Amino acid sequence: MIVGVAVESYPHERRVALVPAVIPALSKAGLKVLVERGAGEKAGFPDAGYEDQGATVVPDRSQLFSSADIILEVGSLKSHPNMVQNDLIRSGQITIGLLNPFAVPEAVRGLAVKGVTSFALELLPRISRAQAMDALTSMATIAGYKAVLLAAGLLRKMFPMMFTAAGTITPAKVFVVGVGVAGLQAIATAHRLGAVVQAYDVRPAVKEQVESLGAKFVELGMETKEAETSGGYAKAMDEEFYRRQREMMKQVVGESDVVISTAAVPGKKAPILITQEMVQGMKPGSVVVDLAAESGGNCELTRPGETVEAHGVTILGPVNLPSTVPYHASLMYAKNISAFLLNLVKDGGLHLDFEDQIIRDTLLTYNGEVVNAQMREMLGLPALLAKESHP
């Protein structure tokens, strides 16, 4: 089989779904795979570097796409349907990546009436074998770090505690929201540089790992359990909650130099945490870092992509994060999608085993339907038959 990869089309974006280093494993698996003109080169990788490594480089997307049986994006439904791919795509071909498609339903009821089979690596269950697939970590993870060199670049105030012959300088106190994946490594991150860190999370669980990293976890008497689904994502939880919960902050947040916010509820708008209220008790010249922008934002000043002043605050909603680290993070990418792809292909042809959980529960289109439950739900499609999605 042949695996295409594309020059990205999303405006602004640098990633490539594959680098160099990972095609020598592609080919061992029997599959042929080719890299349009300049695809690697944002990132940092040259066509000549996939040569190399035995991929074949072609000139032009349209070649790319009739020639490809696979095609591996890094997120290829977000500007739908004016992406020059959508004409481009067939019947019959499978593309991959991180295709957001709750943000872009029709996007994908799209594919399924071209009759393209889509895996959403958003989707992939929370369990040890997908631990190498995990693109999402991966991506979560330089966002939780990109978010506090962003916030330490626009604070007035330098992180870490000083001894000096003007006397001692104190830390700056940085608060995080949300312990997922992002804000575990935005808490490491402040912490290194010498930041005094306190994070919350409504999930109790997450406190043990808040104290590893050496920051304080701020207890509001609100944590639950019901809070985390059994996939290990966060839950939305009711308005009356995130009341409740934007009263205990306040004080939290108007001691704060720098807040970071990180709550996300996959396929939902992101919950209001931080009030206007809130950023006007917060000390001029403090700073948040809303990593919840693209989906809302936690916080209610926040405007995705664009650097807010309020209350003497500065408040970022930055989008696409992991696009400003491109090198690293198309290396994370790569192999995370080769470990998905690996998965997908025997003896170098594609075998579809429906009784895996991961082919199951991140196949969002298939012979011509929109398979997964929740995007049928979006769309008002009645559920499907369990023999109707899959053979």
Second form
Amino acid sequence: MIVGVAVESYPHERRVALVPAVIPALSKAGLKVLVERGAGEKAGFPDAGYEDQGATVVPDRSQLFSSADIILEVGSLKSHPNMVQNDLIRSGQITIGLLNPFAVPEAVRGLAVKGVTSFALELLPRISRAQAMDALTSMATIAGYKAVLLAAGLLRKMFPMMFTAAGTITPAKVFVVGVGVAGLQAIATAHRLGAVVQAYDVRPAVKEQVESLGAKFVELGMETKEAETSGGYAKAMDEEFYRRQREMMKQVVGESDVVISTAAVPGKKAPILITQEMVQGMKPGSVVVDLAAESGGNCELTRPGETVEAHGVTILGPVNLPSTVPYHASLMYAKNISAFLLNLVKDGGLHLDFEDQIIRDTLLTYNGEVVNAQMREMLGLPALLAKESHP
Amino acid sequence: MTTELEIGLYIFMLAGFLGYHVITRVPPLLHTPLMSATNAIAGISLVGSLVVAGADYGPLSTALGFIAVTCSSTNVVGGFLITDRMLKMFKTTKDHTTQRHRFQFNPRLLVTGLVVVVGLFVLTYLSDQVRKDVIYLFRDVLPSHALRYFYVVSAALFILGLKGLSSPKYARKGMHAAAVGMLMAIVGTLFHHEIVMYKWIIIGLIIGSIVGGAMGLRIPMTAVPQRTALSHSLGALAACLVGISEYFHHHGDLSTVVMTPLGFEVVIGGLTFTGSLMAAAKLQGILPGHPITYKGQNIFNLSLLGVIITSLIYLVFMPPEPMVFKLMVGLSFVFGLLLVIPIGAADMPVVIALLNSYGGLADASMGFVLMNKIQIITGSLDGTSGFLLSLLMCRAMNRSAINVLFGAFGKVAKEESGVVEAKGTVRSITAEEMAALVDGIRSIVIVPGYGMAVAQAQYGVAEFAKVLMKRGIDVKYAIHPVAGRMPGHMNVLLAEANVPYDQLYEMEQINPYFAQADVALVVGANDVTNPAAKYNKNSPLYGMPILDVERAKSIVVLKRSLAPGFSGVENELYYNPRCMMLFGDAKESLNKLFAALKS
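What about the form predicted together with the partner chain, after the form predicted on its own?
Shown next: the complete complex, the earlier chain at its head.
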């Protein structure tokens, strides 16, 4: 089996799917690695590094696509629609990545029609064994960390408290809304920078996690157990629920210098948690970092990829934050994807074990069909019979 | 209420408080010796038995008294000897060399003393003239003067003895003092004015000493729990028999003030006797160790207890009715059996401690019946210590007392549904024992997990590690890649507590090292240490790389309870024979550990 590492086609994407460090493990499992020239350049992994670890660097993209059995790219399908269109990807080829399938259902259909076997890492089950492959978690870690740094850079204040001869510097107040992996990392980072950190999530179970990091959990008196899916992700709640939540949150937002929101629901538009009214209530110079910008944003004023100034408040809607820390993002992604690959191959050949929950859940297209049930529903396709979905 | 009774109650109460304070200071390390020590001291029921056996109340009383004397003296001799044997094991090598040449009171002297006393009486029998003199001295001079103070001194010696158990250093000396006290009390009682015939007393004492001596010296240490249970049953039997004999001696015609404690004595003595026998049988493996339950068990037991209490009340207030008395005694024996049957062998230590407490109460009641102050004191001490011990043990097993005593039902239900698979037993350890464990080690690997984060125990962990490093112990931290609830969770916290980065090791680096580590200290980690991930294909954890904690020479787990981790799977590690659980909040446990390390 040949694994091909392509140059990321999405503009400004600086990550790379594999780094030299993981290549020996793949070679040991019987995989040969091809790398498109300059694939790791922007992330800080020059071609020579790959060659030192036994990979072959190929000069052009079409050569890579014609000889590789598995194509690896970090970015979502949305990021490279040409992957489907430009005929480079072939029938029978496998692609694995953060495909973000629910944002681009038609592109998924295209992959299926072309006969490409695709795995979306977003669909990874949240089981202990799959944790090593969980790229979503890795990337969220980076996003949470970087969000705090962005906010700290833009805030007109310092984060820590200081008693000095020139007076007392009061600590910045950071409010993290939505405590998933990114939220937790944001809490940890802000706490280490010296800020006073508060956090809120609809799932009461995370209170303990918030407190374990030294932050305060804000009780809005309406947390509910129903808000957590069996997989541990946040679930979409009804509009009335969000309205009451917003009212109570207004006050907490108003007294914070930095608000970092990370409340995204997989496959759905992000709920509006920070309204224009709440932003108006904030002190001038405050900063909002909306990590849910890509799926619509938690703040009403967020514009994905842009910085908005409104009512004296700076609202950041960063997209693809992990790409701004490309070295470590690539390193973590490469570890995840190689763990996934090693689970997928046996004795150097593809081994599609449909008994394996990891493989079953992540498989998006196979044999010319869209296999994922939720995806099929989205595309208006009839549900597959159980037998067909487990060929 | 007579003044005498009031005094007795005051004594009982104060001795109870004293016992509570003295016994709370006894480290868990010495709990087993404590139990056999109070057991030996509870053998003070011997003094009551002596009177019954020696006074000429009729053949029944004498026979019952004789059995009681035999049982109690077995307890005294056996109890002291085995306690001493146990305490000897706690000596360090240094103590051995320094103390070898010094004179030491050996409790075997107690046996010798008993033999001498017995011999003395044999002599008095032989020589009529001597006997007259001796009797004059003992019957008229001693009882009125010195004798009553014997009891005071021996009571003080008992308390000092228990006090000595608060440290292994003084424990043996304390027990020797208690043994002397016991000897004084027994000798003193022999001159009680009611005792007129010594034949049965002497025979009883001889048999008891031989049996007790054999038990105390020969029994293997592993059989100590059974022995303790057995001697509880003997002590309780003695109390029960003395009570019965008293009842029939007075033909049931007793005042309320006497009948109440007598009833308690007989009931508690009876149920403790059979209950302890059951416990001993379960521990010895004569009876099956698993809980034996049937439908309506608790209700049946409770109604039985109701009947017993009703008959007790009846006896106290109504005219004497031997039939009711006999019924009550009989039912008490039955109740003792039923009480212990549903309790599994694993919970036996708690039951034994509880029975110890009952035995003490029976003793104290006997003291009230005979208005014998020393018995009230020792009974009260024994009762408190047993009660306290059973509570402490429940805590150590992380279960409530109610759950242990009545929990057999829930257990059966669980077993039927097939959810629980007992893979062995879980051993729990206390902070003090843990401190003793880390005393002699050279390397430790600390495995932090989400539990550490929740308890905010990172500072405690770091401080603990610092103390160990000062003692030249090599400290390493093993960080599993998925420990905690977010990537790098452990790093954040340990960095906050200023743990140097070079002591942190990731899984691949540390795994080969575990086999050389003397101790692996797991602080709130669970799934990442579960060996099932390696070989159990049915486990949701299967295939996840784990930390090889189970390869360390010994493993200590700081954990709130046996509850499963994030994956919802039970951790097999906890059933590993080398694994010990230190239950409780990680931060508190570390604080205790700290205190123990410093002392």
